[in-house]
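Below you'll find only one chain, the form predicted on its own, shown as structure tokens.
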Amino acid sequence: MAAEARFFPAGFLWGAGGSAHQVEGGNRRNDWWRFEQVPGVIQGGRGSGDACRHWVLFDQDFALAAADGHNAHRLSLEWSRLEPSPGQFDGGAVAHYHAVFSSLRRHGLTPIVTLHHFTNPLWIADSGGWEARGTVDRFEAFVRFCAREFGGEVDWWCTVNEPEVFAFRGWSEGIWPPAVRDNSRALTVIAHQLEAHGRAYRALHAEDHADADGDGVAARVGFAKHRVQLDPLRAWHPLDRLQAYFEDRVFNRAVEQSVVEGEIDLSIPGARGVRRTLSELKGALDWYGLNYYTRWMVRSLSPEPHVARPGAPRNDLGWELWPGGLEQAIMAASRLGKPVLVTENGVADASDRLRPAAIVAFVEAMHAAIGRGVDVRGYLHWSLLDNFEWADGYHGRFGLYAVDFDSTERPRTRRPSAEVFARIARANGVTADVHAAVDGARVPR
């Protein structure tokens, strides 16, 4: 019997993504570039450097995506390039991003634009960073500039990327800039990022009146939330269960509920919590950007509190490969009552051994959620290209296209998984037969 085909709505967005600092190269004016110069903070000792040279090769990269049937692409605007000093905008950088949007339009790719993807101008970092409430004001001003300057080319706006990951990596675990280990300060940063999202949401709707794609909507504004499943490693262990509960409450539920109720309520045992009500945050969501990769088993009283499920398949970064969890994550995201856009999902797999079948399984899981009534608008694979993966350096290879970082030219090589994804994307609006994409390929659900 032939396998059942999978149908997706007409106009469904299929694409991939990357962020400015991870792909462009030469971002010397932000806090990440400076952090990378500290010995030992980046795996392998190699900073972003020229990255993928996407600053120069963007048109070539968008051509690759378009040839593979993509109709959307997620990218970020590098704040430190556009506003290298307070209130002073760089005309060359502005012109560059206009050229980027023009290229996307020529190649038929809808831009999904992130305004804060982990990096800050040095002048922001040196004036208190995201612990300072003044940064919220400065970010709002930057957002207003972007809305006025690029609103005619962009309708899909993503304000902030993973505020909870940004805060915990930099201010709790201390493995990202500014390398702080203080949970109280981490909660302050999450709160400021959430406030910034609410104010950016209002600013974008106030300033962007141009309907770039002709669908009658000038601005669709969301944020990207990393939704990770947190389960106790030892279900019988009360401390494992308690830690998993508290982590899920602050990492997932508190962040999500803040944009519904307009109330920030962040707490962790032993840390100074944050509670406040913000009218501009209430209802500040047109769509939920879902970043999904894995689940973590929580192990209390351990120097390694998050581990992969014993015996589970793992990617090159040691994360459990659990495609079926995408359906659960979409269902959880849908509880906010907004359309869901999968803004990141992929596998660190340099050999491309796991990725082809994983793409099929992820898309099947997404389709199952759609079948349960969730309004899913699109799927953006992470990533189009291998890129700089923050503290992991060039160890995690997520790209549909491999990049040779040992060559100054940074040539791209199409992986077999790119063809798998292309077959699915090309069928957009007709039939996406995910079973036929990889003959007999399966990964554990």
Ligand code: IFM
The other form holds:
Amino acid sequence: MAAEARFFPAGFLWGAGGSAHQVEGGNRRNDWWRFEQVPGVIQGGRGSGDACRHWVLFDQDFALAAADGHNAHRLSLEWSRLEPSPGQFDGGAVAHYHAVFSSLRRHGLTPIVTLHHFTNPLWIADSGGWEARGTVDRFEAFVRFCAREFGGEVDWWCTVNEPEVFAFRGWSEGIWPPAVRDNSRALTVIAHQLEAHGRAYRALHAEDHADADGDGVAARVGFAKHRVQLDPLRAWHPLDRLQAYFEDRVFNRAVEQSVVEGEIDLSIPGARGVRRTLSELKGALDWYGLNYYTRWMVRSLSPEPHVARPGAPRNDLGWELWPGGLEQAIMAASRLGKPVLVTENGVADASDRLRPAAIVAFVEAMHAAIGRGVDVRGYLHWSLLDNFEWADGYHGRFGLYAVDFDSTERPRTRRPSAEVFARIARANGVTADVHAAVDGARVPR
Ligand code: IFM
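Form predicted together with this ligand, following the form predicted on its own:
Whole complex next, starting from this chain.
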């Protein structure tokens, strides 16, 4: 039986994304670059280096996206390039990002712009990083600068990317800079990132009055939240259930609630919690940026507390591939009462074995959520290009386009999944033509 066509609302945003440090190359003035020089911290021993050379090749990359029918693109501004020392803005970097925005415009791609995507200028890292309250002030000043400078080219602003992942990887698991292992300090960092979001939200609305796309709205401000489903590995095991409950509470629900209610309430058993009321955080959200990849099965009392569901298909990083989870994540995100933008979703799959059918299944799951009444505004696949996957180095290949990191030129190769996604973007939906491109292959929902 032919599969039914599924179309999306007019004006739906279709695109892909990347972040500055993961794609640009040569970002030497941030804490990640310094961290990458420490032996053993990056899988495969290879740091970001020249990354994808996107700093140089951005115009070609946007041409690829536009030719594939994309109408939006997510990127981040590299704070360490724009403000290499406190209060000193680099004219060359400013001019570069203006060139990036004008290229996006020429290619018909609406920019979705992230202001903090994990990396920090060295001077921030060396003055207490995100454990220091002063960093919130510094970030707000940076955001004001960006709003004034780039507001005429940007309407969709994403303040912080995955505050919870940033904090837990860097301050609890200790596998990202600054490599701390202390849950109490991780909670302080999440709280500061949330406060920074609230302050950035107000600053962007105060400073950006220029309507870049002519739709009557000058600034739409959201954040990107990594929403992972947390389930007990052994449903009968009280400790697995308890741990899954607490992790879901701190990782998902507390972060979400804070931007609705303006109340930060973060706790982990055995750690110093954070409770704070912040008026600038209350209602500080125009849209919810949803990053969705997988679910974690929680195993208590284990050195490896998060595992994939036994028997489930997995990506190259071992993460369960569960497209149906995107529908559930969108439903959960919609509880905040704001439009949802899928800011990241993808599969680490170097061979492109799973990704083509997975894209179809993810998009169908998103369609199902819209059918249940959620206002979803767009979908940004992660990622346009294979890129530097943080501590996993060049191991996790998420790109619609493969990048050859062994060649100094960094040539791009179009994967079959780029074609599948192009058909979806051009049709604004999943049609018979899309199913033909995956040859009827399906991944379990
Ligand atoms: O590559 C990352 C991105 O920087 C943040 N969200 C998850 C992606 C895949 O791990």
